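Quick heads-up: it's one chain on its own, the form predicted on its own, in structure tokens.
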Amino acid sequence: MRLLTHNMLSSNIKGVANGFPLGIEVEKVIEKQVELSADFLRNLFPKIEWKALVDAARTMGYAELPEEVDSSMLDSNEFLTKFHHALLELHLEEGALVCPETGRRFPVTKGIPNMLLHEDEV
């Protein structure tokens, strides 16, 4: 599972208020080269909720994404390569999504996060 999907999924449990950020328990990282976009990364920047990213990252072991950000940075080669990488071709290849508020357990299983409910969650 790339950073990026983590950006984009939240506990819905019933009941939940703030599902978000899931934390990240790393059984296995991996890395896969993925070629860089910039213009990918400079029209997806604004959707990134970036302190989320920042913390999934160093969890997953990669500590070179600075904690404040501009779009003013989107011009600079460095930070965009550091960005791709975080983003892109960092995988939890296994391990575990934590609802921030509850502690449920959401298994990563070969890349595939596994988000599905039990019946009194919905």
Second form
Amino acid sequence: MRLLTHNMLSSNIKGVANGFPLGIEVEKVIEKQVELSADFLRNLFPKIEWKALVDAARTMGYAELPEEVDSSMLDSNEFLTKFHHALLELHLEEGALVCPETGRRFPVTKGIPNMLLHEDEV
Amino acid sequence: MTTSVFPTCQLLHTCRPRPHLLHRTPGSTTSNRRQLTLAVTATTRAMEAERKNDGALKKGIAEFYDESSGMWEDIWGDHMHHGFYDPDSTVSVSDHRAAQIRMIDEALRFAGLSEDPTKGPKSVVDVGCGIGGSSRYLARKYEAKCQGITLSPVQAQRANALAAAQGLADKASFQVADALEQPFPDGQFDLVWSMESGEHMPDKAKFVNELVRVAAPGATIIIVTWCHRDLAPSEEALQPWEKELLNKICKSYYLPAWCSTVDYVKLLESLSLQDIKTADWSPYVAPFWPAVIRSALTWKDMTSLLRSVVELAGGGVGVWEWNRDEGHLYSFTVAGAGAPGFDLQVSGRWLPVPLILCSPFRKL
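Having seen the form predicted on its own, I'd like the form predicted in complex with the partner chain now, please.
Every chain and every other molecule in the complex is listed next, the one we just looked at coming first.
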């Protein structure tokens, strides 16, 4: 599971006011290289919740992302490389995502989070 | 270390007095021929194992299209196939419909079918018809009688409804049926059409057999589908990394094992078809995907959906329950969130495909 995905996921358990961002419990992180596309990153940038990405990356062992950003940084290759790496190249293979309000764990197995809600959570 | 390569597609065509095949898949430039592939199931042993999975596959296909057709239609219209573009062009979502129609016309042209509607086919079968886009187009173009089959009851119903709404109910009709056991007598059709459905067929031999069986003498068969690259003479199978990547795609789209263009050609030759012609249309469909991705990224507001049932564990495909508020479009999505996403090579660039969907997602 990439952090791109994590940045979009939310706990929508019944009664939860704000299920984003999900906490991350790390058991196994792997890195998979993928070619950088600047256009792709620039298109995505406005949709990204930056603080959630920084915190998640740090949890995954990557602390190079700047805390504060603005769109002018998208012209910097150095920034794009870090953004790219955090967003797309770090994979949570084993672990869990955690609802920030209820503490409910969504297990992550072989890189796939199981977001299936139980009957009473819907 | 780079990642995956999308399989190349090959376009096959067989002419009079027999059908032809067309293939297409997105991605893959001619200069970079490292391609994704999945081992062809050549042995009986492999086929036995597959047979057990076929029931589950069929059900999965039917449900997948039951669930997603409405949403697809919202965004992409009634043609559920790739558009045909000039290579390396940049297209927007609004160009896609013309491109999808062009795909049909290019396929017909490749097959050598006449532009003259009076000389065209009079009876057509649309195998894996989706919501009937091709059938209705062919019915209008050639004033032909078209019959479509699909595994999805929702699609069949929608296809018939659209035909009725467009005054084509007498020319285009649709039913739920299995392409591996078509509910038609031998030799009924003079055009056998399979537009991007072949990739769902678990038994390619049976699939091709049925296409040929229902084709009349002198008929034309057109298949546009996704294939993996042809194996080199020294190869028995695809590379492990290719298999792995292709496997992920297969899981996401309810696809059984892929075969190559050459495999199709051999099947057709074994059935004594003539004028078999193939071509690789990868460059012409590659521009489709950036448009898809861009449409995902230009979501406007999204309201939270009602229930979503997501089955992600074990690499399975998400089964989504969609609900649409009036006036809101939901973006096309692929499979389940966080699935080991696949990487597409489009026009020489690698793009990871984000799997963005509704709940369990935050509002964008």
